[in-house]
Amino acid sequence: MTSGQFDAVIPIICVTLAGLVVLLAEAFRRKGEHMPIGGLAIIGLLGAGAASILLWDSNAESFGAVTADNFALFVNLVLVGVGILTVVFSSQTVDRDRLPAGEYYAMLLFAIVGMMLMGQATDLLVIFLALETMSIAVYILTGIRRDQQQSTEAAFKYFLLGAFASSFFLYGIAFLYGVTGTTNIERMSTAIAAQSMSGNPMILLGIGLLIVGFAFKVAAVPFHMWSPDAYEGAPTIVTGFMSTGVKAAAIAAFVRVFLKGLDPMIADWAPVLWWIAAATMVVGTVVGVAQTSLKRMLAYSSIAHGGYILAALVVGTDVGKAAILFYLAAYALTNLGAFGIIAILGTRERANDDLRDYAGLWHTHPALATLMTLFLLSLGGFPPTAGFIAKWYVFSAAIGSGYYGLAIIGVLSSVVSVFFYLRIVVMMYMTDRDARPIPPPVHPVAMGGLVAALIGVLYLGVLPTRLIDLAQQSISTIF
């Protein structure tokens, strides 16, 4: 049990210091000198993970605006895993694509700082600051290949739309503050319940603006149009990082604000999120079927998975809340593994992210073909993978609370999505490779990261009970 004023922010401090050390290492590195900058990033992330484990059950608070309850710590551990896997997969791609290593790893770490702060913040203004910290770093990572027009264009679109969404979020905070007199999430909940504000047009407007801001970061329909272009233009491993880390942080803040601060208004906002969740599942799946670029296909897949998570948020029960945390962990391992393979198979000249580029992969890289198959099956929700348990958990929560329509839409969307996942599998095993160059060999470190991700996917698919219990314990600390 810890009681120091700074205890709750120790995981954030670890990652922040690692980012500063990476910048200093880059500044003092001689031209052409090799320095294990990625290793420095991993040390900082491991420190943050260790601090999160040691803070478990402490419920430490710092400055009245940042908490280290088990919910936040669970999200921290997911983000640490996302960060470490991203760094491991980057070991092969940073040098190959001639990315500025110091800037790349520093921005990666600072983005994780913002993500952690979003999960731990208990004040709307702190959430906004964390959102901007994360967003600015991710904008830079999206356009870090400054010599490529597509990357620069993607970053510019992402920045403009992101700034627009942030303004909605900030106006939402202003309206809620004007009505309740506070930006603290817990005090806001108390004020709304005490004054019976249901139906108040000002607070409804504030809630609507917050939904727009969060929905943009989660890439929920109809605020999803930025994601396919941003995902396609960014370096592939950055795309994997965005699709998992940004989504996990945004969902964590979404859950805390709506199921904690705005819970007295659930009858007003739940129907809106019902339609957003349903539309997100349907659009992400249907449009994804038509894609031939794997990065765009997985972008729409990410949209659909965001819909599944929002369905659990709409349910709002303890089972639904725990299902959100389990889904975030399972999805992070699975999606990062898939994007890691795409990144590894790319070259500086071409991304090798078209469906045809995977023709005959079983004959040239059988290990990668096997790994990709298992990751895709998990995304599709096949047993015995983490994706199957995650979807089952979400749909059972929806059915248990009487949201049969939402559960049916989710199941049908999941069934349709199997088509574009299996299409890649068929291409890898049953299609002859054309005259295109054979992809490069895989770096042992990157292969180790892929194997670790696969072990996690299979473990959570076969023995999910431990993580489910941790998710339920995490939820009980804040609700």
Partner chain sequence: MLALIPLLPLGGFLVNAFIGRRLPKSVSGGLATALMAVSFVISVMQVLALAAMPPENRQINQLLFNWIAVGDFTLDLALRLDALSAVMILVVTGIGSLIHLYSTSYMHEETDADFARFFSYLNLFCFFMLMLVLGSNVLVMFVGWEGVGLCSYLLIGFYYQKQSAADAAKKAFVVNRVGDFAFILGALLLVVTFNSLDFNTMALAAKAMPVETGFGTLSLITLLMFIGATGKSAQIPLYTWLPDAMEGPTPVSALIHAATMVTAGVYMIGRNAMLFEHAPMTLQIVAVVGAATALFAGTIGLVQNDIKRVLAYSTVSQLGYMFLAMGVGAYGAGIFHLYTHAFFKACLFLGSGAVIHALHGEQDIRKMGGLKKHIPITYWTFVIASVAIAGVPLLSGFFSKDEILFETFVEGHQLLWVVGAVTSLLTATYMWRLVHLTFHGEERFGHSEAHGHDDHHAPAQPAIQAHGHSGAHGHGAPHDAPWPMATALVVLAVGSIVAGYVNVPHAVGGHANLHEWLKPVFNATNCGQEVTTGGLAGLAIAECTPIEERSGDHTALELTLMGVSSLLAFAGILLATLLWLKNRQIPARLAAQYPGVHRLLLNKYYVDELYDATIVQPIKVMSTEGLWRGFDVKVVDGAVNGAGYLVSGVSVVLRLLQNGSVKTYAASMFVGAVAVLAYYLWR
The other form holds:
Amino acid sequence: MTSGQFDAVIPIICVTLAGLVVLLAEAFRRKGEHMPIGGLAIIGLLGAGAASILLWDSNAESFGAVTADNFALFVNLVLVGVGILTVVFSSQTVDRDRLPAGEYYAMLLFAIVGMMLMGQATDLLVIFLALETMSIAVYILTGIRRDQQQSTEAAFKYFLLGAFASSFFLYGIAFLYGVTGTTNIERMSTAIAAQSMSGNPMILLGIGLLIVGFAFKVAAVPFHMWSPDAYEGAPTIVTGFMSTGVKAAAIAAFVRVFLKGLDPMIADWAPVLWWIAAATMVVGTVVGVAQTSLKRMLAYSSIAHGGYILAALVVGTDVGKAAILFYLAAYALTNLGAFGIIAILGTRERANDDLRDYAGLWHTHPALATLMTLFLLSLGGFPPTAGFIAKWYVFSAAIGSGYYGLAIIGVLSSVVSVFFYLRIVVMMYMTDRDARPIPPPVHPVAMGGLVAALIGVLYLGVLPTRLIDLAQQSISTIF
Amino acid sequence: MLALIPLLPLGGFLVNAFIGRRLPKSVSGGLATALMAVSFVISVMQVLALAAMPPENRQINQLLFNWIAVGDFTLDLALRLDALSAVMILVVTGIGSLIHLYSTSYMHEETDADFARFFSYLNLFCFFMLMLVLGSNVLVMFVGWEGVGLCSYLLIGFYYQKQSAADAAKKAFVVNRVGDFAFILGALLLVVTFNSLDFNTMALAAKAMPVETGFGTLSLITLLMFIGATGKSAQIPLYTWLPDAMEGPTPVSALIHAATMVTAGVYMIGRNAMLFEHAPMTLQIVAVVGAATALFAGTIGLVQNDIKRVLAYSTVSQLGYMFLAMGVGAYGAGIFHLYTHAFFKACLFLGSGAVIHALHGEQDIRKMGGLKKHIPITYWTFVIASVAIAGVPLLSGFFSKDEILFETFVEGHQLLWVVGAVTSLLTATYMWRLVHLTFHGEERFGHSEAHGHDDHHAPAQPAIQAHGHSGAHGHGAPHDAPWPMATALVVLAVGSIVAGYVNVPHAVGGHANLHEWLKPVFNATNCGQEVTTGGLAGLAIAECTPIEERSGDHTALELTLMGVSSLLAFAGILLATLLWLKNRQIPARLAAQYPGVHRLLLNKYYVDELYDATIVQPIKVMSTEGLWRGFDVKVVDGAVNGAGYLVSGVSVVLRLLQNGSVKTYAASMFVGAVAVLAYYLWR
Amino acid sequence: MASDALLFYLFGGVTVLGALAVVTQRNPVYSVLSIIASFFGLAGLYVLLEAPFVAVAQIIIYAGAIMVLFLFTVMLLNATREDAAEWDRSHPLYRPFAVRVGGVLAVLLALQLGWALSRTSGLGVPIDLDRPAVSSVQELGRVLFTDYMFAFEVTSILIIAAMVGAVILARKRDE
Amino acid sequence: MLTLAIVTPIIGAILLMLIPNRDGSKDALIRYVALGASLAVFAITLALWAGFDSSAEAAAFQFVERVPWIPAFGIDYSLGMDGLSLMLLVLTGFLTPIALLSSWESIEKKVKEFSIFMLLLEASMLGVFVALDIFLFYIFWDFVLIPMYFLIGIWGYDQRIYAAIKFILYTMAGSVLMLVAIIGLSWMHQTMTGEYSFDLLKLYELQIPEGTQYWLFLAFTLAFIIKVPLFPFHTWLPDAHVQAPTPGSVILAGVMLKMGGYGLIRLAFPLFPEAALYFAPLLATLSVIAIVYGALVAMVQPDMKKLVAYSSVSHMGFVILGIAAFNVQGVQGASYQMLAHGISTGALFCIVGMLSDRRHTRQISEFGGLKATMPRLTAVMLIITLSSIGLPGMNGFIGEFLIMLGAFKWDPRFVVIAALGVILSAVYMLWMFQRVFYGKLTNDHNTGLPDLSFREWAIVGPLAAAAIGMGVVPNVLLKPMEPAVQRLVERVQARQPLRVEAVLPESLKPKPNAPTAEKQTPARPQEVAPAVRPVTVAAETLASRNVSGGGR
Amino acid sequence: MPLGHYLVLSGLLFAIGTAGVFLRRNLITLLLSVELMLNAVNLAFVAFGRQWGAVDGQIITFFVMTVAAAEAAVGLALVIGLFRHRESLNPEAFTSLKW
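Right, the form predicted alone is done; let's see the coordinates for the form predicted together with its partner chain.
Once more the chain from above appears, this time first in line as the rest of the complex follows.
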């Protein structure tokens, strides 16, 4: 296939095929037979990753609706990483929780297909479809523990609110289509730029409704309320996947739509996003303070992190865009690592995600406690971790464009967030273990994944240059 | 060579401090004493070398090393011997040696470790005192200044297990620090003014400056330095530590709190005479404070019952004298009195030590009496010293005191002269009260109850208590001082007699040798040597009269005044004899008649209590309740924790919004959507 | 033209009334039936907009298939009556609050949309003046399978995911 | 070489990680490895000292290493040191082994982790003092919090968790604003010169508008004065100090607080001279309040550690006062005071730690008359007490005097209040000393307490020796710092009016009839001291660079 | 008919859909409300498509219908799952996840 029409979708095809293969494998699996289904998924993801790397700088386009510019490929790579780590951590949890392995991995892969497509799509309709693909797969993943009411409840809440959000989103697309006559981002941008539209209520309605849709997906305040519940109810590893993959994909599409399609209107949407970003950072951290469930706490933390990313989006400069990409990568590694540990420590019966479950973890699982600490420090933005560089990048973008207010809100809320991250550390290190049963030993594969994530976090923290350069290249090619 | 003088005691300190507790007493004490003696010999040699120089450049300098160099400020650790410091080092090493000698015997009942500790402190003290007097600049002096304060602290607190001793030690240090506060400020102002702290440099620079008519820089500097001096030399208002300092072993009282350290303030003024000379207003203050202290302490001394406290107040009073002298510009007289005072006061203290020693720790003079026949050496030396301090003619005290009074009068401070004269009378009275009550009259010390029953004073020193009952020091008749103590006493008594003859005034046919000797030092203050032009400079010359040139014109007046003061001395002694030897009911009756006055005097005018009530307690309460528990915990931490609580509170409230109902969540979304749209529509 | 307006209001009325019935009925069966009625109204409007194929699809797919799925579920769960209101009055945020707020918000939203539209120029012009309608099924199919081919393929993944998911979720619990 | 200094403890930490020690059987080995690593660092710092060129003509920064790190933003891995850094490096190198030694008996659980954290802490502190890139500086600055947080939180006393969290949040709240300011600064550089840079030396040259300077200065300064800590941002300190284990307190008081002072001298003042001039009176006011306030509160503390903690507030107030004056004497004094305070407060915490190890209490009222049972400890404590109250001839005095001198040249009013600290420090320190060591042995638990062991000698001996040595020959330390301080002061003063005799009332100003010194002060007389030096009348001259190296 | 009319109608439908989310206490009715909202959007799309004289509007409605079908399938499956847990269709019965 030399520069064929399909080039840009190769990564997506890889993952889709993997999903189908996994589904088939499960279908043909005899009862009790062990099958390395996770391995198949990883192969597919690696294929997608390899394809993304090969497509680097090619700027391939397919069907007029999908592009493989560096920006999308960067997001693809992040998603591949997220996917692989999720699969790796699932190795411990799928069997333990007696999940239907084939369907589980297939859903995971389909979700990733949707996510990749969100990053790659250049047409609002495709973005919507991708969003729905991803969402439906994630709804199902959330509710996959049918034996637990919480899981189903979480899935339903997520689903219902997600459906509302989709409606808003779609309505927004409708208005934009009505104004510009196209759903293609590129053409939309040209159309808007051609005729000054900043006073047109229709386009403003469209923008507003799109903001609602995207803000819901990135769990921005006040569209965030589903996320703590969904995160808490979902199987832990799915929570990790949601908080990173979904967010990354939504942000990628957000960036493309707003900074490319609606760039001419930046003066109109930036103030709204400013407030949303600020509120997200503040509310995410503040409410996180009162949480006692680790998953919920990290859900709020995830909300707050979404706020930081939105802050970079508000800025909208090249630095801001690159910062978003860097942040996505750093955050994905860190957060997945943290959720991976929580997932590993859970049992079939309980998620073991209460703060008290972590009392004295250092004494029973020193390695896990150390890993967790480093992930939490990264989330809190301490050097020398990826989290620090990421935050610095975002604030640098904000300050560079004179958004001092956002930067200050951001740094202060990150101080507050440190409080609850440290509560976990306090529990792990400074509290004696009570009489709870000691969690099971760690699956070596999962452990390998954790260590890999940690190495990533530290690598990005100490030597971030390569990724920063990559991020800058990514945004420079398209915008 | 010069450096050896302080360094020898320092060596003694190091040896005793590090390995002293493993050495027998004879070695540790002997070493300390020997080093002091050697130091004395070297001092004598150095002074002789100094004397051999022409009077104008009588200075021996020794630069040890550059101490602090920062920017354009630089300071050497350097020593300087000139006429003034020569007097001082002789006093310090000479009397110091004697007191070391005395102590080898006096402290003999201590354990080896404590004995060595005592001598290490004593040596360290001598080191610092010598640094103080030899320092060539203000800061080196200040090192010694603080160092002696430290040693004073250590030595007062020598019996650390005794609460009163520990308290007294701390009080001494802290009160001194109050003075240091001013001293440091003065030093800083000096640096800013002269960009140097070297005494020579400052003297030269000051010479070129006019005498201040108002209250100028120099006045401020000198006033600050004088406040420093009031701390060290126990003047009003900072004198309260000195009587308490008597908690230390008696030789310490003799050395530090009589002969040397407390005179540092006087020395310091003498050292900086050229500055004070240009600040007449400060001098005025110095004189008044000195006179007031002299009188004030004298009145208190009159009623005290602790033998050492009487001497302590006497010291305060005599120091007041010295300051009076400095204040009226009679620097030579002040130094002269410092020098004679060192002899007789040391002798008195050592004598009192011998008495206490003899009585196994008894210090209350009401429980003494009739000791004359038991301890004759002590008695006679004590009497000689008392005569000397009373100002009986032909003894050392007479010459020095008299000169002060004379100079005061001549300088036109007649009122101060009256005060001085009254004090002189008081001095004679209370000293002889002490002599009578201690040595004369009936024996009031019970052999079986030799130890203190006094309510006011803490029980006798534990070390003496512990060892005093055993061996040779059993309950027997009081026995006289052993030879080392006796030697010291005798030497000092002789000194009390003859010391005054180095400075017999011209009026009585002497040559005022000490004045001649000191002249180059204080003459440096003479104005007009530098020919300056300009109105201000001319004025300076006019106002600046060389002090030392004055005497001779007033021979008659001087003789008259001498007569008056001699009379007063005799009157005082007589009065004391009447009241406390012949007719002891009178003081008791007086006390009964004026209970208020008596109580006031007995309680030292309640100054300690006043300080406690107005300064110490308010600060404590304010710090505890106001600053710590109030501001720190409530306000600052309250704000910090409050911010924390605010965040958690908001957190809890916001958290409640998350009530689990999907409808609420939807509502939140719609609120957001409506708000976003509203922003666009109503923008 | 007048008949157009008449028809528009007729179909519009049916649609809106049907929709209102959906949200006011307590019995889910009635709600489903009302929404089907509303869809018929919509189908009529699509016809008015010269999109007959969409109108047909609306009837067949929406009213015919999806709503039957709903109806089936209602029957399956045998939950024809809505639960009585059991608000937890102990909760500080007294539940009906959300309902009231929601109601107000819905009205606000409608007003906002209406106002926004009222301020947009050019909306009062009849639709069919300048541009001809494209209502041929052939053209529809051509565009769908050329320009929208990729989107069409994406829906296949979407449907697989939904299908498999629905199966997993609705399967009986014991495996 | 500087990298080596930073990396050595990290290597040590990694080595420790590799030693399996689940059951605590290898504790001894671990302690020796940790001590060895820290001693190696000390040796390196001494080697740096030996290789340091302290002449005034030498380059501003020596041992410079510069490797591009994040070139996209002009961030370099850039290290270098001048005399100021050098001294703080040596202090760090000196105190860490001592702190580790002091942990040998007080830390019994999780020795390995403890040692790892200590070494990481050391590495990051060293980094703070040598970073020439402010981004790198901030990284080290922030990282310091983490090991210290664990040290307090895991090995501390009862209230350790509260203290640890308070410590980290308090100090972080300050430093994040600095991060904003740092970024802002680099953007300003980008706007003005077209290139990104976090290079301190380049940023020094930036001409920042005065209004902007104020904000940036405040952001920087807030971070630094919280760390110092300056009144009223000091309340984390008593908690952190009291709850931290002895080695933690030693490092906290000994080195970490100095990071604040260092930051002010190195960053806040030279970067924003005009703002510094504007805010200096405010800083000075706060500092004198801190001096008196810290002392007064220290006076009434029933807990020894808390007392020492508040005394730190007071002493560090002096440091800020010297910095606020920002003339050569003031800054030199402040730097010296930082070193002196590191030594004496470190030693105080060691000794208090020893007492509390023996008695498991730090309440002063529990003690009394300890001199009878532990004379050696008492003697050392006395030396340290004296050094802490600034007895002349000891380390504390030099710093305080120079600070007061510097400040006096600037504005005597502050000094008058600051000098009260001289009185008060004697009050609280001696009071504590008296209540703990003097008097009768009243508490039975105190009888038979062992005196200093050999190991404890190894801890306090060097500290006491340093305390005295620094007082006797301060020039050894002052001299290397001089050119560095000189440069910084010139940098600031070049942009400011002379800060001399600014407020001296007219009547107190010396009459100018003394010959004003030539700018070129003649070489100082070497042997004969009294040879009259020209009297410079109260002029802190800018050009007074030829300060005579007093070497002979 | 002017485009505005269709859009107003669509807006009305959309608002009714949102109101339904709040008014009813039945999971299935909630899903129906979502369907209403999607149909409102469809109406807008078709109207806009008519306005532009292009087929895009109509085609998009097909996709929306597909999505609606998929959502309905998943939603109803979830409703069944929920019902199995609590034997209730009242959304207020499912608040085990909160705060």
